[in-house]
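Below sits a lone chain in structure tokens, taken as the form predicted alone.
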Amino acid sequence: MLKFSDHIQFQDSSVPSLFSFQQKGREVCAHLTDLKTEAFKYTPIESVLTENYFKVSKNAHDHTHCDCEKKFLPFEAHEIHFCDGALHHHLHYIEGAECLSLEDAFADHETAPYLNKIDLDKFPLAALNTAYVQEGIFLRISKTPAKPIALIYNGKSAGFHNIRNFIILEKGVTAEIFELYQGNDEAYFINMVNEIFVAPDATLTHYLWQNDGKTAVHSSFNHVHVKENGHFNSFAFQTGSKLSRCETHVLLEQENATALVNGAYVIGSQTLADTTTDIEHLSAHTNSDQIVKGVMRDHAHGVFQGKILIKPGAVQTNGHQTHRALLLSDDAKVDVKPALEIYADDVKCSHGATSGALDEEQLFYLKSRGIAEDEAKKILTSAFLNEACEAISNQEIKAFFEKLSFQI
């Protein structure tokens, strides 16, 4: 077992497929000592776990005195929110999209067609959050929203926030899903678990602004399966938290499936980053790309670890990653370990990783034009950060991540 799950109170559902889900991820657990593995050599979030980051959350179910359903966003979208791991049930309807709680769904037996197809003993925080997973929707979109669907989780107060979203998009339907962590100064741990259904001729764009509270422990994994011409196009964006991991794992299942995974982060103080890529080409003719940027300050401490897999048969696909990491000061540092495993001929793919400091001598001719010093490094450090930025298509959303770059 995680020796840090016996601090975990837990009460089974009552719904009957959703305590037999419940309980798959306990028998993965029961025979999963600790963390210490490859995936997670850089990244020690056992450590930081103490017994607080497990306690019940007070304000959980409780949302009579709650502020969370304020707009956060500059821009327009279908807002649901999460409370403390708790969703707020009064869920906004979506003009073509089938949105249920968690619990209704396996009820329904919605999720029946998307269960078990993330392999639990590989993805560790995977099989926690399968063990102890209560809250979550289910999300089917059938018609292209008119606007972006935001998922925005609020950390209160300390606690196991555990969290599991399916969203299914069906043939031919383009959406967005924005999805903002933020939170207080509380000990909590949020482990999040998107599993995404992309079908023939479909896209979804997924952004994440990770901006929980600066002793949160902060773990999203997405799971993505892509079909033939689909498209899953993501940014990540992590600013905040003690210790966060964002992991994505693609599978471009036929052929034309392509996968954009870019990201960025600026963290400062002894906050540790994770950007974690496993993009696997399953079929001919796929695609994927990768641009993360990292910036980093004080005693900060960025890792990414990008691993592409060709197949047998995958052949005519191309992959490409790229890290650039801006160190900011002489004790930050950064963990960088690319991968590629290439079992098929006629593939074209690349890895590459640089870092250094801000360049002397623009900062000296921002300087020379009258500008100060710390407004010239944040002018440099924005247009570093923004080239992860340029393929986003939403200009709204672009902007406020190029806007938010600055800011920070």
Contents of the next structure:
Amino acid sequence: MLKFSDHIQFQDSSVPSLFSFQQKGREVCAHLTDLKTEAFKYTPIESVLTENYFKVSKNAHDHTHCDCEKKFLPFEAHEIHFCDGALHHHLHYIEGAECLSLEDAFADHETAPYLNKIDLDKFPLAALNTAYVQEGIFLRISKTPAKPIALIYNGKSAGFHNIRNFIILEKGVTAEIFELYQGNDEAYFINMVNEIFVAPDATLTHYLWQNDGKTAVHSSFNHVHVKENGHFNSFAFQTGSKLSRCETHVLLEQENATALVNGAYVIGSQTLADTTTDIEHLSAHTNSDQIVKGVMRDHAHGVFQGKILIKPGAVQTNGHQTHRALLLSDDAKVDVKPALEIYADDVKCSHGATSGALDEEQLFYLKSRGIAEDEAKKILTSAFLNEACEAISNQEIKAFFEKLSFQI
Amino acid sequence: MTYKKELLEIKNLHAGVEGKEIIKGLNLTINEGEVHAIMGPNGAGKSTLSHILTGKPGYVVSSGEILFHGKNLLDLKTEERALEGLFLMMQYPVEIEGVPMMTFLKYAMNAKRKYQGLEELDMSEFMKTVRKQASKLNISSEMLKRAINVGFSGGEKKRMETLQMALLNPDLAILDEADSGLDIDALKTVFLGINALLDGKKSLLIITHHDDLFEYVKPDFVHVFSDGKIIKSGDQTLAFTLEAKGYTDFINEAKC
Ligand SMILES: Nc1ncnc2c1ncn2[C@@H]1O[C@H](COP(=O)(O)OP(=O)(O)O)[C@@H](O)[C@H]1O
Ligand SMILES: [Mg+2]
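Right, and the form predicted in complex with the partner chain of this protein, after the form predicted alone?
The next block holds the full complex; its first chain is the one shown before.
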């Protein structure tokens, strides 16, 4: 049993199919003794999770008096808000999409074809999420929406927040999902799982900004299936929380499926940000590319684990991966663990990693033109990060991240 | 004779890098409006001098004094020296991927304006000012769109440095081998461009090997630099003697 299991406060779902879903998670969790698996070698999530993260605080957030309904993003989007793991209010109507609460979706058996796709024995946090899932949405997009769909998660009270979303893109649809995580200084642990299904000829662009509160522990796990000629493009930016893990697992299941899994993180003080990717090329003619860039100040610790797996028969595939770290302090550190597992011929795979400090010559050049040291460092840092944003096709969202990378 | 105001005074300077003494007792005074040229062989310490004047990390002054506008230059940070009116046209301008030239120019110009207590330039004013100076130097708007010095030829880099000098309007510009690697046409564009900026108040410290550029910018003083100090000073004719004799002979004669 996990050391913190006794502290978890939870109510079983009254929807029978959701209850049995939770039970499956509970069974796996019963065998878990700790989270110290190889996958968490550099990210000591368990030692950070004290009982404070599982107690619901006395001054629990009052949903009837909160600002979570306000618009958070500076660009046009359908915003859907969560507060402490709960879906905040009734769902918007989104033209071309069906958007249900998790309970409604389970009650209507909408989720049935999409269940049990994650091997819970392999992913302990997904098992925990399944066992203790509170809420989530079921989003099926059948027509290209006019604007991005934003999912905004506000952490307002201490506690263990589990959200499970199902995001389904039907054939030929192009959609953008923007996830924003933010919160206050309460000790909350947000444990998120998205199950994403990209049908043939569909394109999902997924953006994530993890800006959780500085005491928060964050885990978001995106489990993505991509069918023939489907595209999954993502950009995850991590700047908040005390310890965070952003894990993306993509299954390129049919020919000409592609994945672009980019990311960046900017961290300081004692924080840790982990980017873990696992791209499985299951079919011939599949392509993946990744570029992740991290900036570390103070005693911050960056972790990048990137795996590319080419299954037998997945010939003529391309899988590339790059991680670059910028260490702005002698006390900052980065751990990088790339892994290529290739079981097919005629493939092109590569991984590369670099780490270093700011270029003194460049800094001197800017300062010699009268630019103050702090500003010069910001200019160079944001230029470093911008390479990871380059592929973002939505110009408004690209500008949003570029501005952010300068301010942080 | 009219009274000349001192702009830069270097007094008995000893300085070096990584524990090695490179500047060995240098004295030089540059007054407002004067053009000085330093000529000397490779490795004499000319670039080192320019780096010490601009405060590049790693360079250490062991003794001596440098005054700029009467202030102790060595007390100022690199960026403060720039804001006080010192500009270095670098021998090897660095490339900075990811920072557009225009963004960089805007930061630099606004830093100067802020220091002078002026408002930031608005976008259209800024664009107009840059375009006007750029066209004088044959700098296309395509070049201005690129990242700092990325993919520029030697001549383009030097024209870009000249543009920065024009926009930042320093009191003293140090030109470190601004002529090296330029063909005749580029040499003419750059130095006529620099000459056009001279207003009787602005001073130049030109570091060079050859007298070719003197066709476009006339030095008031020429100093022969060898082994970390000035061994002889004179007017422009000194440069011609130097070119005729070659550095080795000239320096050997001067030592006798
Ligand atoms: N960063 C450095 N570290 C060690 N030696 C240096 C460094 N910079 C310059 N030097 C040495 O100082 C001397 C003067 O170099 P420099 O100032 O570049 O000469 P110049 O510009 O006159 O050709 C040379 O011997 C050179 O090797
Ligand atoms: Mg030199």
